[in-house]
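Taking the form predicted alone, here's one chain by itself in structure tokens.
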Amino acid sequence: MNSFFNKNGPLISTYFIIAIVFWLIFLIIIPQLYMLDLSFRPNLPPLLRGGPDDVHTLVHYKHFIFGSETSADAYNYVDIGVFLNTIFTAIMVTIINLCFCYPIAFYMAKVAKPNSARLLIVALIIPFWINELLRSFALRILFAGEGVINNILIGTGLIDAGINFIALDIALYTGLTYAYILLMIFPLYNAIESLDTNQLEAAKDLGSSTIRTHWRIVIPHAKAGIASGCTMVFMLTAGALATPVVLSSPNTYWFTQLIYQWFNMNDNWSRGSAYSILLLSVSVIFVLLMMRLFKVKIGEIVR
């Protein structure tokens, strides 16, 4: 703490501490606690809230598992299916993002010259000056039935009829992977950049293959960056709304769309809160799994 004050000065350090404490308490902890309490409350009109009927209940979580009382199904297969599909897609997007971004991050950190690395970083950042929603619509134009990609493929004679990239969810996976690519690249880049190049040269001199060098040296060193990138990409993908709405097929539903409907269209904030807590719980479990898998502490992830 003393080094922090000495480095930034008393005025700036005090400002940072107050801002961080305010952000944590009023923008994270209090809203989440209120949402947690609301998820256990019945959906009552404003005048009945705080009365004898406003008691804690598990009805909203029960609805997620078993559905409404009038449903003929034993379980709420629709909502559970949407939830599982969202989590599965988020995991797949995280894996794809990691496989795609790792070589780029390693190239920028250890292969490219400083000027080339800076140019690559700028080239990655500039497209994200454009709003996420506009980028999603741009990708929809590319992947549409009569979009740019299909027109090129048909024009070159590679295919006879257009491919429905939207129905196949190819556009969705591409859009989600692209939307959070920076959140995977930069933690990887920061972690790999701190690796001593002499270790790579020593492994090469000792006859180690490229794959073995990465598996035994680079990846263990970059495990904090990998855990950090995977955590952020998974949580933001699972909680995405704009990109799935624009790029998903009519048969693909996203769990955040259900949450949005309960909050805004059905005016059932209690059920929307319960569904939000379920998504938050899975995100927290994913973070804990990343910490256990890569054997890192929370401080190393957020460093």
Contents of the next structure:
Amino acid sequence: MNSFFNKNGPLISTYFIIAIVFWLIFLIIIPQLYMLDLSFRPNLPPLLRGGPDDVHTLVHYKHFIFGSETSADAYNYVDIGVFLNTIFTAIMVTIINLCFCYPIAFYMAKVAKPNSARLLIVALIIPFWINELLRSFALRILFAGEGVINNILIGTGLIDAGINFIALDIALYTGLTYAYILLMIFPLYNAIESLDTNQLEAAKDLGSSTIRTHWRIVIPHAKAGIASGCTMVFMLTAGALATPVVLSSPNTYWFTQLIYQWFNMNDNWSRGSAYSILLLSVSVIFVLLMMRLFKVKIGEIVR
Amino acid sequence: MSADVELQNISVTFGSFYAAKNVSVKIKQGEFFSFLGPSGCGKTTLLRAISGFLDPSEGKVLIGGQDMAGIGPNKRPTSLIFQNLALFPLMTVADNIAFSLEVRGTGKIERRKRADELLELIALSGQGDKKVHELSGGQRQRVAIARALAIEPEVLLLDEPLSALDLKLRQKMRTELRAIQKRVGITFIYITHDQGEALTMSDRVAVMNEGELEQVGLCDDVYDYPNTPFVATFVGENNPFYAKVLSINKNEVKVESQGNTFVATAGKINENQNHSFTIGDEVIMFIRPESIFIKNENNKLDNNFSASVNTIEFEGNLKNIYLKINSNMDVRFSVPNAVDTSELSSNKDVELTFSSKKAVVLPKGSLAVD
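Go ahead and give the structure of the form predicted in complex with the partner chain, now that the form predicted alone is out.
After this comes the whole thing, all chains and molecules, with the earlier chain placed first.
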């Protein structure tokens, strides 16, 4: 602590400490703890809060699993279905994203000349100046029944009737994959870029095929970047709201939409909190699993 | 198996810049051949052209008589040792060595057996399960050699692999590399800017400058009979005397420099061909520091001059004595440490002598910049 003060001077040190403490305590810990507590409380009108009925209860978590008491089903198939579908789709989107971004990141890091790599990075970043909602609507226009893509496909005679990209969730997958592409590319790019190019040449000189070189040299080297990109993309995809609202098919629900409904439309903050906590828990478990799978430590992921 | 390597009129251009310019050389089967030159002279470019990482803009690379055009580095009978070794840090030593076999689909047991054999060759038996970072610099060096030898290449290419080592280890590795080459008997092509390295290890050297071959020959020939002023000054130390040709007699040229007259052999291109001079030509005469002696009763050779002592520099085994002729031209000579130099104080005039057989006259040209 003393050396920290000596190194940065009193003014900067104090600023850092206040900023970090404020960020951690007021913006992360207190709201999350409040939500956690709220998720274990019944949904009461304001007048009854803090009264004798305001006790800790598992009612909202029970609701997620068993559904409302008036329901005839044994389990809450609808909510559990939405939840599982969200997690499954997020995992699929993460995998698609990884497969899609790895070649691009490798190209930028090792193949392209510095100038064209920079140009490519700019080309990747600029579309993200447009906000997520607008980008989603733009994709909706592209993928609509009489949208640009269908018109082109029909116009060129490749298909006879328009494809319903929205109902097939193609639009949703595309939108979600595109939404967080940078968060996959940059960790991958950073990781691959730090690989000594001589290692690639050495592998090639020893007779290695391109695929083997990637499998044995590049991917093991970049695994921290892969884990980092996958966790970020997964978390943000599972927690996305705007893209699924705009692009999902009418009968597909995203779990965040349920959370949104409990908070806003049904005015049931406790249940919304419980659902949020569920999503957060699964996301954290996913991150821990990824780290286990890739044998990376948390310090390597954020590097 | 070992193969010869032939470069036929190789040129490599980057835009309008010639990294290599019309290089032709024949490297014999089983030879230890070095390309020697300052950084940026194009030697690494040539090595990359031989290994297949770079296509020459013009010319051909023949290995074992076969044209290598269109054959990638993974298909050539060559193996390259990188300057930074490029060992795979996430694999064990044995996996590194056997990587080329893994690539070829050799089974695990067979791979391990071969790795152990090679570890024995490089005197690292039993270290196969270590990670690369657990080895010392010299050990890593040897692992890189073993990895390159595992595919049984016909030609081993080495890109300044010793440059990262400290002096003692570097000297030890020179001997070791030479011994390994003798044992495996394949062609070694070595790239270095260190003339000591090139001269101690190689059968023949090619001296390069600015993308062009200056001279190819046996080590002592290149040292004793440099072909160009660049070679004369890049390989070893040399004193250039800017001079004018006075007379010519067969291989001997009489020149005048700073008021002194010297006789020297004309530099030769090869056995039969000498540089030809005419009287009055502007030339440079080179005489090496170790060929100049203090003149006395017992030591009197056919060339003599006088100069004044400037400074004496102690270099361990040698003492370098810096002189001035007519107080404007620098000359340096060196004597073994054992020689008593107490009489040579600053500004004292001394008489010096050297043999015409050790002096070489060459046409004027650019020197290697120190």
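Numbering follows the first chain given and starts at 1. Between two forms, the rigid core is defined as the largest C-alpha subset superposing within 1.5 Å. In this text the structure is predicted, and so the values were computed from the model without any measurement.
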After fitting the core, residue 19 CA displacement of 2 Å or more between these two forms: yes
